[in-house]
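First, one chain by itself: the form predicted alone, in structure tokens.
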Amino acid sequence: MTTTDSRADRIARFPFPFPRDQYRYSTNVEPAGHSTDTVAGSWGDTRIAIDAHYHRERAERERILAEDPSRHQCLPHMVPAAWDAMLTLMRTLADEYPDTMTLARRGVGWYWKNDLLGIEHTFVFGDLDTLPAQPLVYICGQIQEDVVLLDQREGELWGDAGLVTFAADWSFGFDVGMSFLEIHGPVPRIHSENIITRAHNFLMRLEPGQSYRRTNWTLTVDGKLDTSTETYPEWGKDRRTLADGPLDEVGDRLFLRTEVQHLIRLAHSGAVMFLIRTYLLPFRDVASVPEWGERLYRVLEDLPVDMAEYKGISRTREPGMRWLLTHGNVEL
């Protein structure tokens, strides 16, 4: 667990989404739990990450869901997957932070202690009387990450369940009780090109106990965790400013946006849990790395237009590739 937040621990850990110069949409799934090597260090060796920003997520978290508690849906038959995804989610955390968190059998009930945040608590489960807050609540207010629960049914994959704090411009309050394929219906390309339909397959066949991963990447002004639909007044004239401001502020104010999204088939109730966490890299951080400035040009300058505009970026790609050209040794 990293307990520092100096620029190289940020950058050394920092999960680079781009194994090429160009980047399509594609299923980019692989086995999770062991570490991917960049050429600035290293990611992903636990499900769970907890790193210097526990602290200051977890309070990010609590003050926007004291601001809109719609953040976290539960539809009355997900209510047994709340409680398996949080069991499941202490059993891991118990295990990849031993030092600091630990699970335990008592009796008919379970016992919890999580050492980062002084908590010591015993509950039963499926009985709320004995938890402080819902499930998902509950758990969720101990990590970093954002938990989607899909409940299988009907041939397909139903969004029902969750709690979203960081979304990347879309409302998971809108989005609950959508099929996987509704969810995924304004992707370009997406459905022409079956890789929905491919990574729904791939879902439903998921095994209790299965945990894969995949990466996700937008590009985000100001370095800000939630940019959901709900705020979008707050934030979506930040892309305008950085766009219409000075070049040299670029480089701090504009952040590439990378989502590690771990998928897990939950073993009691057969839900299929989505964790979903956020880095943000500014880049000018970014750019200190010489292999990263230059690939993030190419991507961003080969990106076909309707990718663009659906990940929100049409306003910020173009300044964003001037500053790699003009302070990122990228070679033309």
Given for the second form:
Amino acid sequence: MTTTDSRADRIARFPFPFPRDQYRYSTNVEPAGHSTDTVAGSWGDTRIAIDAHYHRERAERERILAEDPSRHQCLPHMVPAAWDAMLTLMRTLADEYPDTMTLARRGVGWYWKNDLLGIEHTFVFGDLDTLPAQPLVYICGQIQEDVVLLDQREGELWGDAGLVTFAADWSFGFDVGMSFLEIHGPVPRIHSENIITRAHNFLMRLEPGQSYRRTNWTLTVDGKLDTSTETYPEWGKDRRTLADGPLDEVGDRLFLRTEVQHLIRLAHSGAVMFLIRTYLLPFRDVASVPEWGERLYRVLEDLPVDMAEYKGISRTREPGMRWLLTHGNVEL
Amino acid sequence: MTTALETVAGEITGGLTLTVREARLLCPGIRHIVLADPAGRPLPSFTPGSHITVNWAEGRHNSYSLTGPSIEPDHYAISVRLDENGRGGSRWIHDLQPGQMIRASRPRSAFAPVLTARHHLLIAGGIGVTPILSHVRAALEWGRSFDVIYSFREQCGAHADELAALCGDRMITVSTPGELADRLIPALADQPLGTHVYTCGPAPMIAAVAAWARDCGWPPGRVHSEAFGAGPLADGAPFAAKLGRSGMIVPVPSGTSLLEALLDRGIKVPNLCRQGVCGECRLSVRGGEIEHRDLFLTAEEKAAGESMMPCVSRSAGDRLELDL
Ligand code: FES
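Now that you have shown the form predicted alone, what about the form predicted in complex with the partner chain?
Next comes the full complex, and the chain you just saw is listed first.
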């Protein structure tokens, strides 16, 4: 694949997150597993998305995890849920990528084959001795998604396990063990509007096997996947250098970051699985689709200060807008 | 039957078609039925304590706990007590023969083990043993700490041998409410912190266990009992929606949502979740009483009766007038 092709492909598969010129928080969930058209292409036909960046992003995850193993967390009571998540992800992969992925039952064990990585393995469900790594570590080494598992008890959801290497300005290691409502405590404006309570109620009512999805977005400098709180010293200054740097560079340095989140009720453990897949598109590519450039400008222009602050984009949105004004089909 | 490949499929309405693989009497009045996919494919996994809802006549359903293995199993097993005073569902089950096809829901969980519990105290009464059996299987698989008290009348201990073989000295059996009280009350008074108690059985027994636990100082959140009937929304009664602007009348049959009925008529209503949470499908109502079933509108908005979420909510009477 030539670079031009992969650029075109990245644009065509990008989940552009703005249906209108104004963005506010909402409980924007919809059934998963169907493809959504954009003006540039489409996205979302599968729950797990394997694309041209598979090997690069997997390697990046491995590097981050080796440097900071705390990116994987599994409270002891979540061990069954982690196995359940692994098997469900394997089943989903085998279903969505039958040419390269296989899951089959072999007596008391399971047979797993991933041709993309040349993996062939037999394991017994629940028996850690038969797996080369913890279940979440094993399966997250074979997908590009981050995974969080929520336990449901006492009428609440708790973020008790997961593997997150590509967090946008948060830290799973810090949040693990917190309730869903606590995790979302700092999000501005959502309390008065009841959005999180509604989302929480919705998740608790998900039935086994059901899957839904939503999108979220922010801006990221230099296309870094890992902008978690832990590594802030490494990437925090990028926002300043972008804001202070030449306007010309903004188109290539500033990225629109969309997270596609799948919400799946695991059938065996009853846990709710969040799959978080991160897509990054530089402003230059966003602006190459005229409708997107204009819309992104309008959304950034309209976004209230508290929301920009929470998303960590108060420094970068100005330069982003200025760049879009010159290159982005924006009519004032 | 949805195929094994659809383990995480988002299909809400899609139930299962299953064939009766085996049917036998476990003890007087209790019949065990083994159900399988007609093509032999694996069935959807389920949480311990789950049940399936069996459709036994037009619009008639009964729920039964699954007793067998739970990870992509090759069969579902239920055990059903004949209820002479019931509406006929258990009689219908007792008449099933191998080879027959039935319609059932996918498994739903209303009685899952609490994963953070330090210890599980499982109390089964009579046919209430069925979900307890699947709890015991899971507890053994994951090495969870548990004890079982099984109360049944002489000759009527369904699954008693199987359970005894699984539990060993972790199970005791009793045969009267008095005996149950004698064994259970001291046990409730002397449990490690972080124990959860689960009861499945006749309503008086569930109430008694809850009362004893309360008297022993147990917080209510640690006491669980099986409540069938929790699950998706009921089908609801049929009604008609009048579109105020065009005067068109749209009938909404039982089991069809107002949203579906409108969409079927080509009337465009934006929608997303179809679960009453996203707020996308909100409609203004001009007249008629609404049966609100959504999680989106506030209590005040519901009381005002001026808008509704047609993906889940219905008319409380036979007619609604919409601002459409
Ligand atoms: S479609 Fe989401 S509330 Fe009705």
